[in-house]
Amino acid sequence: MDLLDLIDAVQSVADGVLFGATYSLLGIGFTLIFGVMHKINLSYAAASIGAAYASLLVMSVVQAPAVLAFVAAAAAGGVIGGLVYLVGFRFIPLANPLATLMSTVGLLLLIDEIIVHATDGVPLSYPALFSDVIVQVGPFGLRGDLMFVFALGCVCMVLLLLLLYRTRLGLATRAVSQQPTASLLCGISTTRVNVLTFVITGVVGGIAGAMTGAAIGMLSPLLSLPLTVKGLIVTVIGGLGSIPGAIIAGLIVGGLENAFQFFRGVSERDLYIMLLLFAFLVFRPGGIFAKSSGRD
């Protein structure tokens, strides 16, 4: 390899980091749900595409900054979360995993045709921020867009963070997740944590979405079922209810993915992703932050 071809490797594994913040939302999206109600929602990608597209809605009748798809989608994306907790989970018996798995299946389907239907099945352009300037490090060309994605994704992790760790809700939700019986008896409504749980990761969600139309360009119904595998492999590899896991792997697999693309091409990305995540869950199932003791 020479010099040049080292040069366009580094670059592809920089521009692949900074889309990686939007892996680490929805690893985080996947990983509270999990923590608190033990279940994995596979409609959360799903409605986090259908979030950003409600975004476009909202523009199409607002004349108003590009900045405020981010908020629409963050908003569009609460309300969905508080529907699929609705319809997925709330009169569904809990003690039967399969049954709350296949409503989740159920609902990524439902929402992927009602994207469809509405759109035609045809991509739609996403408005990006910043996508006419290139930051010149040195040999390395970082854009605009990527790192406006990357610094976004980096506010709402520290904000759920603080969220999680410094506020009532945050003491609840943790409390719902660790003890789910003690949190009842102490009062918590374990109702109520579950549906905030549910809009939190909504909002989040929608932001992701809007982020990686923003990074891409468009959006397209195709982009459920990847974005629903890199979420679930973003979660696996970062342990299973660990959200610090969940940030880290989500760069990771961001970084790596361009790497592979650079290498082996497009066609043989996920291949590789895939082979890493089989890796994980034979040499270490519990991911980069396994604890002993459980979730965070």
Given for the second form:
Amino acid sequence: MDLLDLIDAVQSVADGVLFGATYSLLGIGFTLIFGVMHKINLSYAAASIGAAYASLLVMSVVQAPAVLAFVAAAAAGGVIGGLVYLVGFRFIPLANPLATLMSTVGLLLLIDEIIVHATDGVPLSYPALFSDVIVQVGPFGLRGDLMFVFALGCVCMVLLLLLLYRTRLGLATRAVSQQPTASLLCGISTTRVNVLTFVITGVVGGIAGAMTGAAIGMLSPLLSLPLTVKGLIVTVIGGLGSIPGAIIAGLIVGGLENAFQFFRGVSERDLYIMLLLFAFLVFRPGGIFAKSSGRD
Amino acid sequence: MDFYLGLIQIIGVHTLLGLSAYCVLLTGQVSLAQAGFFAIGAYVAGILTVLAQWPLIPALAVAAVVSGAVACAVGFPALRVKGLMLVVATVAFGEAVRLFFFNFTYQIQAGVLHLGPHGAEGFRQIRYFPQHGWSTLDVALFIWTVVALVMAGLWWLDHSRIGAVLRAVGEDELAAQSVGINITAVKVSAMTVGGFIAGIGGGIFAHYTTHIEHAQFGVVLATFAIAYPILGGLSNVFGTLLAAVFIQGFLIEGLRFMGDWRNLLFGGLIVLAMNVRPRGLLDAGTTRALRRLFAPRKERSGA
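Starting from the form predicted alone shown above, please give the structure in the form predicted together with the partner chain.
Let's see the whole complex now, leading with the same chain.
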């Protein structure tokens, strides 16, 4: 491999790491919901894409700068998150994990189909910010839209960490995730915490959906299944319940994905990601920042 | 008429897929790898009848054994983890299998035709049934004979000591372990049986569709596989059958007159079904007496 190939490889890995911020946000969402409810919400990535579509709807009604699409996506994500909780979790007995798993699968299909129905299955273009900016660092060029996505992702993560570790709501959330019964006895309403967790993760998901749209340049319902799988992978590689783990794992998966794509071609890319994940689960099931006594 | 026979064939194959997930779910493990085993069965059986000119039954048997062996080999590492981690591990395995077949090309020249799997284009010309003069009715009867045999086998398994052991592991692993059950062995065995059944189902699937490709064996098929037993209820094998008829017969074919709206209703009805019947369709009324044979469940809210 000569120098030019090396530069190309590093360039594609850097692009991947920047895009990996989306995976990080999705991974955080899965981790948070699993943390407080010990349930998997498989409809999460679909809801995120749905929120991005909702923001496009808002943008088509009101003439507004492209930044507003992200705000609208976040708001729509919060609403969808609350609805998902109401429909898929509220009235199903918590003692039966299979039922909520299935109801979120139903919601995943439902959200996908609503999108297909509303758009006739045609991919829609999504406004990108700073797409004309390219920052030259030596021989490498960093795309402005990807950098914006990355920066936005970092801001979201910092805000989320502040929310979790510096507010009463965050304290309650962490209490419920550690010991639901004990926190109930302390006067914390677990239902309220659950709803708020879904709304907050929904907001994060909405932003992630918008980021995906902005980075790829378009939205398609076909995105939701791969994003679900990637989000779950990030959750596992980062370690369940670990937010720093999810952040790092998202960036790693983004970078590796592009590296495999560069060296082995797009058709084999995901195969290696899956094999890597499988190896990870076998040899290090607790994730990157594994604690000595993991629960699941 | 052929339309209904075709539908009956589809329901039969999907019942087999559901039953393969049923075995694994009995031990409390959610496996999304069933589509992977199904794919392995489909490709192995197809390769044997098309490229090696084997008769169907031995080809299906080999496909089942290969899928079962893979399931066993995957089960050992995968079942070290549980819950969400197992879901992800099995998704990863299933996707890896799908992507393997996406990149898998092995063709031979037969006259003007190229036979065998060809990467993204898939595996065409699996024409065992037409070549050997099987009518649609013959195929439907064959499929349901296999389904009946598998269901009878699982029914027997359910009512033997083995079924009790499987359910014990599913209900409470710690308690099962403390009475001396080797839970790893039980889980891996369940996974192996599930892989075996999925292999048979996949082999049959390859032969009645005559054309298989990687995209058919994705995460969607895997979620369908676990949807049947969960929606139907885990109290006995007929729940899976009922759910396969409900999903394939009613939700997919029966609602076709609704056109575009059918797909919307599909997801919505699954959510609704889980809200009103959290423990599955075959849970209420008629099977109550049957269910007393097993450990009585506590809550039945909403049902």
